[in-house]
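Next comes just one chain, in structure tokens: the form predicted alone.
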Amino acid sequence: MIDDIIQISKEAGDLIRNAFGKAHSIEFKTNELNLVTETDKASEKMITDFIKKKYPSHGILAEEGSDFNKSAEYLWVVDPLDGTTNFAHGLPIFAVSIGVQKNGETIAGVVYDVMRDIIYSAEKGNGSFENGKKISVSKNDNLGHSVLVTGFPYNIRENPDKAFERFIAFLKHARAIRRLGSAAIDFCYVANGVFDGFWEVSLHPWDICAGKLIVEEAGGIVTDFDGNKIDIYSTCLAGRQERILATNGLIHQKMIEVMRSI
């Protein structure tokens, strides 16, 4: 299966460097920052499409509304661009996320970050990889000599969660901050020891989904802010927002005490 999902998140990939940098319809779904394109509806119905031929008896659960036999014992989760105001600013930093789940379990999960060409995979169980050679995470235990990243949610100017302290708290301990504007690229630089540590609140399932497991098989941890397991479902229960936050483990307490700090 894992063979499968890397061939159609490189086709959707295709289609989605083909209309970089052209003219795009853009429609606003919750307000004036949560874009859409038409190319994101277009990868979704490629892979969505994909899925019901090859595998009939799969669920489906996609980002742009993509809603198939989610009771299946089999369920693709699909972001089928994940970074879309970076796509429609001419910003080359997006990517195709897919993860599957076999009953309520992530058991596969592909990252394709679309402009570099790189498919980040991983399999429960079978480690994580970069174009095919196996990765893992930091060693570096120094949260004072870490480079850490985050994102902020389309209701950032409301501050959820007091997003603009726990920025400006890690501005004080890291030794830097990017914010790179997809949550799946977040992850995977992460398990590949770009970054590590990566924050962020209001994800949503297929945010998660692929990355979570990329991280936990380059031998990460992904918990919420509390250094709790995490449910990719439970991103607002009882109206908190789900917080995320996956490291190279070695920072992940000194990360956990400076957000218990603010």
Given for the second form:
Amino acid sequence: MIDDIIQISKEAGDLIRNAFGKAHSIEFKTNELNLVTETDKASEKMITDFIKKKYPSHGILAEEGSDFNKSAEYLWVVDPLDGTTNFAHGLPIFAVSIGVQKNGETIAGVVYDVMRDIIYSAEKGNGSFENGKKISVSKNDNLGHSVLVTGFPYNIRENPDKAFERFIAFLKHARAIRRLGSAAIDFCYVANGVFDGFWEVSLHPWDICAGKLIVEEAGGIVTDFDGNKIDIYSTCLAGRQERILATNGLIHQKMIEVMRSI
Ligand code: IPD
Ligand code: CA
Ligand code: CA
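Switch from the form predicted alone, shown above, to the form predicted together with D-MYO-inositol-1-phosphate (IPD) and output its structure.
What follows is the whole complex; the chain from before opens it.
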């Protein structure tokens, strides 16, 4: 199945790349910060058509609404374009993210960094790969020497879940903080050791599913902000949003302590 996930991620990525830099129709979703373009929808249609044709008994949970048979044994969790704001503004940092769950456990994940033409992939128990080469999280255990990444939800102006205070706290403890605008790519840069840690509030299942497995299979840890395990499947079913902390494992507890201090 991983080869099929990679293939359709690349095909959707080609569609997105061809549309990049051209005129878009932009619609607002929940507010003026939360965009969707015709390319998000076209990518989702391409991916869901592929799944329905090749795996007709499988379920789909996809960001732009193509939900289908969600209680099936296999569930494809799809973000057809992660980083829509970047895409719409001409910043070449965005991805296709597809995770596949079997009975609620993620067994495969692929993130395609479209403009760099890099496939990040993982299968449960089999390691993580960047264009076929095995990757591992960083070995840094010093928060003060860490480069962290975060993102902001579309209701950031309301300061949800103390997002401003948490950001300021990490500015005081880390070497540097980055904000790329694609949660899927943020996970992958933790998996390959570029970043030591990633946190964000209010992510959705399609932002998390593939990236979480890619971090874990690269030797990292993904929990909520208290260090508890995250069950993406129950999150999907309940339609809840999540607090995500993904690290190399070595700075995990230190990041939790900083969060507790705010
Ligand atoms: C968004 C990106 C962004 C993150 C937002 C997400 P979208 O996904 O991953 O980095 O900060 O929380 O919603 O809307 O571009 O698919
Ligand atoms: Ca997303
Ligand atoms: Ca998206």
